[in-house]
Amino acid sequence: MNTASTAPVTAVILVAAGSGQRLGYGMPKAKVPLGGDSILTHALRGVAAAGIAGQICVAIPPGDPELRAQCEAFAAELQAEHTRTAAQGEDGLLPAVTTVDGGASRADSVRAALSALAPGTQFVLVHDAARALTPESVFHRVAAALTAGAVAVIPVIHVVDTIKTVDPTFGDDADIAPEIVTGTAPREMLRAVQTPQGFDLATLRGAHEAAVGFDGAQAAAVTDDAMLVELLGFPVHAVRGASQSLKITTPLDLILAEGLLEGPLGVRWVEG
């Protein structure tokens, strides 16, 4: 039975406007090659494969015709696949792929994409293109939590390292080391946060509207969309993330991602 007409309309914002300076390629991170395609193309394929998005809105660097062309090529790829499967009697979801110019910060890019979502959208997932190998199951867990009633939900993984809090040193201590330990965080209570982060659309829009008036220090202290929602007092639920959802930020991250593509999971991402 086709339930598309009764399912909540969900959009995915794919943030791909980062400069990628730490990767050392001299180009926006989304353009960097990974397994024969760009990081952006892998991220787009992962979002589409999850099968939950009615719209994929990609925030790209302003005035970047190459990444815009990659999005258009991917939309054509999706259309061709949809036509092929429809001829076989399958009724899959065909997401609209749109682009917006990102802003100076990640929050600016998300706000630009929020303004471009289609009318009727109820839920939105905000995903970093740098987490290009995120498994479909993570998208499904986030979407299921939203359907069950969460207004905000994030994928997380357990922290395996011991985490210390520190302060800068002064006086004689500064001659020994630049920082000194002030405590040890309880590891069993800590989680590393990933994307996609899912939200009720009205809630996320309200959180971003409230953040427009932040001063520089307040804005710098906010590190993800979930934190904006937390600041409004809304509960943020957590579901299980995945180790494959590494964020490709440094050359070592890129090597690890290449290794994942060459392993048993690689066929899905390379062949789409």
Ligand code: CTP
Contents of the next structure:
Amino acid sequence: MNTASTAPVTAVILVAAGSGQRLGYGMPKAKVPLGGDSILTHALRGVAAAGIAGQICVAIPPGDPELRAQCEAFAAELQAEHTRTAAQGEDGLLPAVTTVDGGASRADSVRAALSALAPGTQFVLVHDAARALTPESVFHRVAAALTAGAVAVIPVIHVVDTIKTVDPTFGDDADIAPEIVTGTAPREMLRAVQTPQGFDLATLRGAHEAAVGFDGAQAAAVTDDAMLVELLGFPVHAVRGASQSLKITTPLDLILAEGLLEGPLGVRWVEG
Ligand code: CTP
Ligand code: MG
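Structure of the form predicted together with this ligand, given the form predicted on its own:
So here's everything in the complex, that chain up top.
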């Protein structure tokens, strides 16, 4: 059955324009090899496998020919697969894969991609390429919450560590330890936030437009898209994320991601 014509048009913005300083490979993180492919290629496969996107808009480091070529090669792969399955009578969604030059900050990269989405797009999912192993089920939960009426939805996982707030210590105390504890957040109320984060497109565009006027400190304090929507007073819903959606940030994360890929069933089969 062809559901593509009646389903809301959903775009996925894949932000892949970061420089990967903490990973320390001396190249943009999206290019770093993971299980024989690049981090970007794994991320693209995950988005496409979810089957929800009419468009995948990838923000790449400005003018990067290699990452642009990877996106083009992936689009050709998708087209070939679509032609093959169409010949067997299947009628899946063939997402358009497009690229935009990202910006200096993640938020700038999201804004660049927001201005490059196809007309008629109703929902947008913003996803970190660095979360290259996100399972399809997470995309589905986020998309389902949007379809059910959420204007903003984030995938979250429970926090396993006890989280404390601290302040720097001064004077004599600074000789004892660099920081002092100011409080302990109740762990049952805490969630670690992942991507893809899903939004009604008009709402997210409005939230990013409002953020253009932020000063440096305000802009630095905004660490995800949902926060901008929260600041405007919209409800943000939370669905279950997945531990294998880890953001590949440090060399240890890359080792974990390699280990997940080498698992007996492959990472996308692991839940929880
Ligand atoms: N990102 C982006 N544009 C930027 C900065 C980040 O598109 N100017 C993307 C990254 O490519 C990544 C996601 O946002 O997929 C999350 O950012 P992060 O994990 O911090 O990646 P990097 O900024 O590349 O890493 P680092 O901060 O260590 O340099
Ligand atoms: Mg960064």
